[in-house]
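In the form predicted on its own, a lone chain appears below as structure tokens.
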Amino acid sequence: MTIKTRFAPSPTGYLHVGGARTALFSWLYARKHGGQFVLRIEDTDLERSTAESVNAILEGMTWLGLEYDEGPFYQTKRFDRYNEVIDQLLESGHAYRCDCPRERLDQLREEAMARKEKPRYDGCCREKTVNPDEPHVVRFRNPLDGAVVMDDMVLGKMVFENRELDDLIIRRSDGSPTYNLSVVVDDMDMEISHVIRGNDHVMNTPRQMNILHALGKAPPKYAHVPMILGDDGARLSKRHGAVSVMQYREQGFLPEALLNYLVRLGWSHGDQEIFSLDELTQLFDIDQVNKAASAFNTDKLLWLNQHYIKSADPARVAHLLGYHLGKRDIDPANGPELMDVVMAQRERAQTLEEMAEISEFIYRDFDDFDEKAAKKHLRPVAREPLERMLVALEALEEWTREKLHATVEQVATELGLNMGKVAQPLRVAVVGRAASPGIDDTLFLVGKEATLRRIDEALGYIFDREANTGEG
């Protein structure tokens, strides 16, 4: 059998992480079988359907890098082919006309919730002839005794009593298709062979096997993953924080570290915590995914994008870090070769946007010092280093590392203090603050222009904090 898993969001938002890791899932396992991967757009909604949510999704696809063989296919153009079915379904008897108002409608609701019952239709109509040409909607013709017994990959063996599924509708009074029968009519046209989506799909499966039984298709394989829960044990949502795809690339996350994130997120191979594609695509199995429910932890995910900036190719952080920058007004080519930021700040930030953030010194001049830093490294004691070092850079025909290391070395030396004792006031004036790479990478990226016009600003700080507090 060839293998043909599908992703099928509505557009109706978003692409959450929730259907970020269900397309994952699909993907890996058509992946490892050899087989296909559909992306279809379910856009029958079309009063919550937008195009710039279409656009965020394919957006999203295409930052995750999960390449679909086919689509994306989008439901409001097959409107034809699901009449066609409809049309199939009651002239076999499988399916019926409603004429029923809204108000009896809401009337069985209340009765049935009133008695703790769940709200089911109770085929008023089925009997009934409907004019075709007054106002009304279609409805499934389902089996009235019997199970549906459905096999899935994830949660086991599921038996529905069809008693318990009533008539739902497959085609609303304006004409348009409902999900259920837009779904069932995609699946098979398709040839999709594994169903794989969230838990929250359970109760439309066995209504979808009956209209496939009803067509004379066989179902295709299913798999219900759990939800994504919130550290506080809710369903995820934006009270949690970020939870779409692109909020996490707006965040300075690299695609491949969300990616690891998701997949643990309900499977595992033993204590193994860093995948790459390659690997997951050998390893991953729907069956091997866990029934309950998994939470999301921020720490873990950006203790995975850390090691991700760290271990990858600084090439391809640098052309990421570009865009981050931009953000922040900073033209990157104003500056050192991007490959030595990476290098330099690496293992110092969990995201590129912390990444853009600490390195903006690099770029363009501060206001004012860190209070804290300044107040300890500032002083007047400081003041002697400060302007031998000014002497000494000013004087450096060569601005490399080793030259800059070299040249603090030595005036340290000649002063009698120790590196720290002239590195950190060197890196206070230069910086604005006590925290940066090394001082040669500091002072290196800077460039020697902007550091001599620092260090003289710093010395003129002291030389006010002298005369203002009579330090000395």
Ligand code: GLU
Second form
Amino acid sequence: MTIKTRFAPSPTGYLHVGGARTALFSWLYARKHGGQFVLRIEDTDLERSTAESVNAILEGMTWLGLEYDEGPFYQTKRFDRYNEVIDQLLESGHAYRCDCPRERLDQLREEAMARKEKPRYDGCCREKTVNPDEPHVVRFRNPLDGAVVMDDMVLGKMVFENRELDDLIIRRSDGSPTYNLSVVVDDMDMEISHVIRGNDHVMNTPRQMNILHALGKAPPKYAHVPMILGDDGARLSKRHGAVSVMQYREQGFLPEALLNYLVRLGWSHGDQEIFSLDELTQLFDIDQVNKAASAFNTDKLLWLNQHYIKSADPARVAHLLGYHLGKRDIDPANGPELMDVVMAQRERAQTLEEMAEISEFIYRDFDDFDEKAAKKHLRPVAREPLERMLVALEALEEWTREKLHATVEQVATELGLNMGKVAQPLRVAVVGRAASPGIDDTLFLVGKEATLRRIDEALGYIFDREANTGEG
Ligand code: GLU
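Having seen the form predicted on its own, can you show the form predicted in complex with the ligand?
Okay, now the whole complex, with that chain kicking things off.
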């Protein structure tokens, strides 16, 4: 059998991380089995679908690197085909026209609710002949008895009694096909072998299987994957933080970190945490996905992101860092080689945003010293080491890490201090806070002119402090 999977998002918002995980599972399944992966945009809900959201989905898929072999197909371009199938179902007696007025349907619903039953259409028009020229909907004639058995690759075997299912509307009174009908026609025409989707669609599956049966087609295999929950056990939503894939890019995550994180939500391979896509293609299988929902854990995603920042090609990280610096109005061209910044910072940041933040000092003077750091390190005892450093650095002709290191070391030796007693005040003077890469990297990246200016500023700060407090 040729394996073909699809991702079929409705373009009514951004690409949600839950959707991205479903897409990843479908993509991996197809890749693993040498099959094809299809992207289908389910834009039949004309009121809620937007072009902007289509773009967000396409952009998200591209960023994640989930390339598709076919598509994107747009359901709105296939209305004629859906109507053709609806007419076929009408002809074969598997569908019928219904002209029940809204009031009657409302009444049925209210009565069912009063009896605490699930509202269902009572089949009033099943045997009626309705004039096709009068307003009507088309309903699928669901079997009255028997059961639909779904052998789900994640959930296992599930049995749905036909008497529990409705004669669902497949064409609205305005002539537009409904979701369940379009999905069935698409999955059939596109020869989808495996439908992998969120388990919020479980209840649609027996209906879709019945429609397929009426069309004389065998159903595909189904895999309904569990929801992603927030840390409070509720379905993951905006109030838990970022849920849109592109928001993760903005926050400085690498796509491979997000993919690695998403695949591990509900799937595992021993206690391995880090997986490349190639490895996943070998190891992943849909029937190993957990039935239970998994909770999103931002700390773990951060940990993975840090891992990938450390191990990714520094030239690529440099390029991405340039983007995040740009968001802070920093032009990386006015500074050292970005690669040098990455090599100095990549062990120190969990996201590219954070890397940009902790690298600001390289490009611009800071406004204020971090209070705690200044209090501890810019004390009168630091005056002499800083004065000596200022003189020594000013005289330095070659601004290299080796020379910088040697200079700090020499000043420390001359004063009989350990290196930290010189390096730490120097760091706070130049960076504004107590944490930065090694002192030689730090000075190298800041450059001579800014380093000297900032040491001078720091000496002024110490002087004021001495004058104000009488410390000495
Ligand atoms: N368009 C549906 C959704 O975004 C998915 C339908 C399906 O996968 O069958 O929830």
